[in-house]
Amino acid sequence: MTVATLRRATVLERSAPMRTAVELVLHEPEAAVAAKPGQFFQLGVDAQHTLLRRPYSIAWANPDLGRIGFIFSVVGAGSAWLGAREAGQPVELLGPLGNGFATPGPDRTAVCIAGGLGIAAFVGLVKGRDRLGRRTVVLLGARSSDWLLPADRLRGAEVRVATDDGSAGHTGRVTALLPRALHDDVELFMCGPNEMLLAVVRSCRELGFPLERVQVALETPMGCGIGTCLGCALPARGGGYLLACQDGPCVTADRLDWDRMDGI
């Protein structure tokens, strides 16, 4: 886990890659070098009535250009403030924080299953594997086609899509695509709503796919991001709790007590 550093980044550009989402591209060379897929930063906000930084997964980083990208939804005052940043304006970064993905070996296929904005955690992972010439399959689910991150943002991966309304790909839940994707050479990665994570775990158990080969990027709400507030505690297998900000956000699924995760 990388030691967190407080940094001052500069906004380079802002765009809307999918419905309700903002992509913010920041320039901060040291952060871009330090960031690993699956880690997160706490982004400072200066909106009225906001006290805490906002935690966002690293979508991607380009160390050569000193750029780092975040893709997030605008759901409140803090994210609205960040989503309105213009080119040239500063944004405070604390991080990188937490543990990123453990990348599988060259003989393994990475299957990433994402619901909605959960795909943001996988953009950098896909880019890195594409550079190495390694096979990646992305199972991407959303309510409708306009909630999907465009497939060209996942260049190098085989993208399979599911939408609740049938406007793109399979009609129904993205977890319906999972059985055909799981093989002996697969390492599974997942990120999305808790309901989706629970469904993936159930499918893995039914199919006999070992949970120690499933990595989950946890999206539990975080306050401090450094293990002080204990607001991101999740039930651990065998008792006790894991802190998503320190033990995760990326952990193998066998470390969590999924029976106690239901309803969180």
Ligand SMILES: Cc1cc2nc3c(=O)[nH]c(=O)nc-3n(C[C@H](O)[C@H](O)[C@H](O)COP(=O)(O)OP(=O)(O)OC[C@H]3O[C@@H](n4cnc5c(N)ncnc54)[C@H](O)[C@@H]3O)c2cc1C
Contents of the next structure:
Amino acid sequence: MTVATLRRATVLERSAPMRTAVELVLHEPEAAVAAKPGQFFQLGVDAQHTLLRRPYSIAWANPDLGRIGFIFSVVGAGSAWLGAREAGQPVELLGPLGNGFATPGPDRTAVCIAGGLGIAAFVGLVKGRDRLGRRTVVLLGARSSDWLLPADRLRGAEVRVATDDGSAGHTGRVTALLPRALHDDVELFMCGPNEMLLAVVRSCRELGFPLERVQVALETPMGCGIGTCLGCALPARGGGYLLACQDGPCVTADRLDWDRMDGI
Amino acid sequence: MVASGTFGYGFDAPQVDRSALGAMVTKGTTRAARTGNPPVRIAETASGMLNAIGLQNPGVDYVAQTYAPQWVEWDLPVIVNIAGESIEDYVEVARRLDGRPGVAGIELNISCPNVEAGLQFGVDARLAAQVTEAVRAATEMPLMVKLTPNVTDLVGIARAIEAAGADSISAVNTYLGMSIDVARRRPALANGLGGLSGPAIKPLALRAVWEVASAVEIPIVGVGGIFTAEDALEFLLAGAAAVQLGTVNYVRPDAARLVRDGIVAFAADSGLPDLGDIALRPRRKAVHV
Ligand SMILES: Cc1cc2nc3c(=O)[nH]c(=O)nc-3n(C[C@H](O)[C@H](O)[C@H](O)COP(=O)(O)OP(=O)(O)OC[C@H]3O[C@@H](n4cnc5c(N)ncnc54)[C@H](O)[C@@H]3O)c2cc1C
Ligand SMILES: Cc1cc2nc3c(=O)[nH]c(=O)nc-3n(C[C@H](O)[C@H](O)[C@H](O)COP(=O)(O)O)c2cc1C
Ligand code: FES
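Given the form predicted alone, state the structure of the form predicted together with the ligand.
Zooming out: every chain and molecule, the one shown earlier first.
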């Protein structure tokens, strides 16, 4: 059971880490202490004709300064409203919600594969590992260089890039970078569009990399964010569904039925 | 009270002060456990949301054995919303809940397809009456029947349900609708169609309550798009004896308290000692209850 708390945060800063995204830094000390990488918040939106809160990954949290960062692209009315918040304005937060990433053992290399804004889920993870001196590799894929989070936001990690149009790094899908990165000591993390997740799972199967060692941060439309509406169900291995908001958003990839994930 | 499907079985909702509620209605519960529909199951629309959850629930035995004993500890009546695909299904679910400590009553969700008849119980006055009568015979507990608004003759169906022995009527369930994902050129919901709820349906639900209130004597519980105390007061003025809050629970976890406080403040401000009498068109006294 998720114990969710409704909080009022204040916008400290709004910026554009890349041309295609907004970064919102909020001040809410208790939430910043409670927030763990991979968890999410439901952000209140007061745009015309919208209703539900919008789920966003905690990009990073700084408990000492009471700050939480969110990185997102504007895709509709809710994100447009949030992306127009200015310093000093309030934003309502419900959370932190769901299960974050499980921390890999100290001798492990974390490989984070992200598509587009999926990278937002990994900023805090990379930071935390950098502080502990642990090895992290980021495989970052996007349509074009405009959609890439600058590598200086991922300090301490080895960043390898792929773009569909070849404007930066490898030309083509980010999954092409996987074979060289998946070694015996690796724990794989993934976040991005469904098609990318499916491609990563296919690669892992081909390469014999066990899905128990793949953690996925799930993103699917959500209603409540706390397990009451049953709206965020995703197909579970062995039948039935798991709830992205409650069983996830971070789960190991072996818990999902990837055949039924196809086409969602 | 909180509406079915928007509060689970009462264990996950955050920060909700149960003392602000008059009752809780659970998620639709069936004879056997159900895994529900494939995703995508929900989509937001202008001032509303569509859902096609598919009655995912752990089944009546789990509810009776695991949840009901916990409800006993609560000082809040819990009404179990029940659903089925045949009259036997409904009767069996009601029978297994009958007399369970912790279960205060039953809400009959008749917006489910009847497998034999191939249409929903709630769209046909004869079928609606049959299922109400059968469940009535299976339980002594208070029985509330929830109308589906996706019908032509809502008033006729409400009358049939009253005659079949329902103690009260809740109106209404969601309105059938759909949304299409233009970029992907396919329906937004995997199920194609879904039930619309939220502020978008409030005027429609209000009309349903207004019409049913003039046709039956048993109490009516208004539901559909209520977000504020003023919304709730509209339903009371239209003839409802109580209201249920649904979608608003996802948006404002403290909605029940705000609505209740607002109603109390309205009653005090307007010097009304008894809100039971505020209906615009006086209702005749109920015969049962
Ligand atoms: C746990 C979780 C974490 C997320 N973290 C981030 C993040 O860090 N950065 C970020 O940019 N986005 C993130 N998302 C996606 C984000 O929630 C949606 O982009 C947002 O809700 C869209 O709202 P809107 O009103 O702007 O768009 P809408 O008008 O509601 O929708 C616009 C388009 O986005 C799609 N969409 C709607 N909701 C979602 C969703 N939940 N997931 C995927 N697509 C959706 C719709 O199908 C539609 O095509 C996350 C989603 C989840 C569930
Ligand atoms: C996600 C969701 C699930 C629902 N599940 C049920 C259900 O299981 N049984 C039922 O009778 N009504 C169900 N409803 C309908 C609500 O109880 C209510 O009648 C409807 O949503 C209209 O009220 P609202 O606009 O306040 O939400 C559900 C509604 C939603 C949004
Ligand atoms: S979003 Fe409501 S159950 Fe997960």
